[in-house]
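Only one chain is shown below, in C-alpha cells, and it's the form predicted on its own.
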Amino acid sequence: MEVTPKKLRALLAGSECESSGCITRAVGVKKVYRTGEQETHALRGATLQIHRGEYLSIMGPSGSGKSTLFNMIGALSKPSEGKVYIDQVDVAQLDFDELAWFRCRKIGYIFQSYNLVATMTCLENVTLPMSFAGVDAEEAHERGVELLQLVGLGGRFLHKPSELSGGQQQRVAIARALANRPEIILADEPTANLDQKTGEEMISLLTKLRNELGVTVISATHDLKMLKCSDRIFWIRDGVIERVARPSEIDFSSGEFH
C-alpha cells in the first residue's frame, strides 16, 4: 500500500516544525479512555516539540500517563483532542493501511520484553520489517548483516532468541528497529530486564547510534543512566507535562531519582 504524495502534501502541517527544526510536534494532546459511562482522562493537553537527532527522555509515575504519551508520538494512538504530527504529518489524517506505511518506515520500536519471533533467526527478525516494507530480498540479507555487526552480533546471524542472552536480544531488537532507516527509534523502558553493566552498553549504543546515523531517540524510562544520557527530560503527571530540563539542570541525588 502507497500513500501517494498528494495525500503527503495534504497532510503536511506547515512550515514550524520544519523552520525549528523539530521531529516531532504535540498541540494540546487529550486522550480520554472511555468504559461505559466511566471516563479516564490519560493526557490532558499535552503540548511539546521534540527536536530532529535528539535524545530525548519521558518519565512519570504509574499511571501518569507517561505511556499514554509515549503512544501518542510513536503514532501508535491516536489522540481524543489535540494534533500529533510526525515529520510535518497530521498523523490523526491517516487511515489504518496509511498509518501502518507511515510507522513502517518513519519509526523504529525497541520493547521492553525485545518481541522477537522466537522461530526466527536473529537476522530473520531484523529483516522482517523490510520484507513488509517491500525491500528486496537480497537487499534486505544485505542490511540484516550490516545491522547486526553494527549492534556487535556480528558471529550470530544464524541464532535464535532462545540462544541470546538478555542483552544479546535487545541488540538484535535495536538492529531490527533500524531496519527501514527510521527517523525516530521509540524505546519503550528498553534497559528494564537487564542488568546494569548490560543496561549501560544497551544506553551507548542508542547514544552512538544518535550520534552516528542521526536518528531521534525517544525513549520513556526511569533508569538514571538512561536519564543522565539524554539532551531532554520529560516529566508528566496526571497526564500533564510539568517540567522539562537538561540532565545538568537536575540534582540526580535528590529523592526523586530514589
Given for the second form:
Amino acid sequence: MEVTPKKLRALLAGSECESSGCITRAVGVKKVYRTGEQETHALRGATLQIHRGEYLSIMGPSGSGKSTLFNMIGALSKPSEGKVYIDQVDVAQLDFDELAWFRCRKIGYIFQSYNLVATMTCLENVTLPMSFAGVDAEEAHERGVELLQLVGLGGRFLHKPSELSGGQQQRVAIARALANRPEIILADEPTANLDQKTGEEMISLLTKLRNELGVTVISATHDLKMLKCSDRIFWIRDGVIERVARPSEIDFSSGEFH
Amino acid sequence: MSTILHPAVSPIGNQVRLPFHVAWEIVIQGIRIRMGRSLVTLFGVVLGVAFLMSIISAGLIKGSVSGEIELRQRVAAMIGFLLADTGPLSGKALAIHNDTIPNATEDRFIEALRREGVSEIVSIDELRVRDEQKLYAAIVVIGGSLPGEIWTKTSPSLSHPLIAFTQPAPSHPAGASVVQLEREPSAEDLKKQSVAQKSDRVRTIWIVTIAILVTMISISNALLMSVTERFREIGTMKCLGALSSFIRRIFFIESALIGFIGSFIGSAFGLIFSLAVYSATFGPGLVFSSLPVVWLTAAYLVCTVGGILAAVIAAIYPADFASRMVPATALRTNI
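Requested next: the structure of the form predicted in complex with its partner chain (the form predicted on its own having been shown above).
Below is the entire complex, every chain and molecule, led by the chain shown above.
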C-alpha cells in the first residue's frame, strides 16, 4: 500500500481546513447501524472542529453516540453521511489498507483496558507499531527505550504486561501510542480502570505530552479530573453535539453544564 | 517542538513493509501463551493425519505382507513338487543350471533348498569340469532352456537325471524325467484377485477422503476459536496500523506451523500403529522382512505435506474472518 503525494493531493481536494490550526474537522456526520430491519441512528449530523495541539474531551451518557463519534474522529469507521477530515485527509476516501496506513502514522490510540498484546514485553509492545510502519528494528528498539523512559518506565522494558500494575500498563500504552510520532492521541476512557491517584498521574502525563510535544489529545471520558484539564468539552446527546464548553463554564459539583 | 514527534523526512510515500520475523514472533509467542488451545488444535491434526497415515501405511504393509506370504507359499509348493520326486533332500547334492538371472521366487527357492539340508549346490558348468562319481538328486533349471547335450556329456551319475524346471520348459529332453516346479495361476484366480484389489482401492480412497476432511474441519474449528479469543488483540493491532494481509499472514503461519508439527507426529503415530497391528497379526518377522521402506517414506512425506496443506486450506476462512474484522471492535468495551 502506498500513499503517493499525488493521491494525497487528490484526497485533500474539497477540504476547507487549510489553516494549520485545525487538525480534525467533521461536517454533518451521520451514522446509521442496521441490524436486520431495525435502523439505529447513532449520529444525526455532528459538525465539529478540533484545533491542533488541543486537549479535547468528549462526554455524554451511554448510547449518546459518543463512542461512534470517537470512532469517526479516530479513523476507525466511516460515516454513513457527511465528511470527516483528519489532518486534511478525507477519511471516507481511504480504503481498508490506506486506513491502516493512516492510523499507523497519524493517530495513537489509548484504550480503557490498555489492550497491550499480552504475549509481548513492554518494549515489544511499543516497537510493534513501528515495525508496522517499516522502521528498522534497531531504530525502533532505540526509540522504544526512549519512549518508555519518557513515560517513566525506564527499568521495565522486558516485563510482560501482566507483571505490571494498571497504571504502569497504561503508561506502556501511552508510549506505544506515541511510537510513530502521531499528530493525534485518541484516548478512550483512559482513567476508567485506574484508581484516583494513578488516574491523576495519567492525566498529568497526557497534559505534559500535549504541552511538550504539541500533540492533540482527544479523549472520551466521564472523569471530572480529565474534564477539568481539558481545553474544551463536547457534550453529546442523542447523536448530536449539544454543547461545546470550556471547563470554567461547567459546574463540576453537579456534573452538569450551567 | 521536540524532535521526538516530528521526523526529519515525511513517511508519506513509504511502503508499509510487513517483516516476516515480526509475524513469526507473534505466532510463536501466541502459541506458547495459548498452549492449551494450541495443543487441542495440534491434537486434532495429529489424530487426523495419524488416521490418514495408518490407512495408507496399512495398505502398503498389507500389500507387501500378502506378497511375501504368496511368495513363501509358491516356494513351499515348488519344494513340495521337487520333494515328491526326490524324497528328502537332506545330505544330497543338487546341480543348478542358470539360464537367466534368477527372479525373486527362484532366489527364495534356492535359499529354501539350502534350508532343506542340501549338502552341495553345484552349477552345471562347474560340474562339467569336475569328473567325479557322485549322486546328484536333480538338475534344477532356472529360467527355462537346457542345452540338449548337457547331461550326456557330464558325469555318468547324470545320465538319467531328474530335471526340475522352475519355469515352463520349452522342450522336454529325452531320457530324463522332468518335473515342472511352478504352475500358472488359473484365470479365475486372477480375476478374483483383481476384483478384490479394486474394491479395496475404492474403500481406501473413501476412508482417506474422510480423514482429510475431518482433519481440515478440526483445524478450521480450532483456528476459528482462536479468532474469537483474539478479537481484542486483532483489533488492537489494526488500530496500531496492521494491514489485513499481516493479520491473514499470522493465521496462515500459525496454521502451517501447527500443521507441520502435527502431521509429522501424526504420521509417526499412524505408521507405528499399523506396524504394531500387522506385527501382532502376522508376526514381526514376516512384516519387517518385507517392509516397503521406500513407499512408506514416500507416504510419510505425502502425509506430512498433505497435513500442512490441509491446515493452510483450513485457515483460509478464519484468516479471512479475522482480517475483515473492524478495528473498532477492540474499542467496543463501552458502547
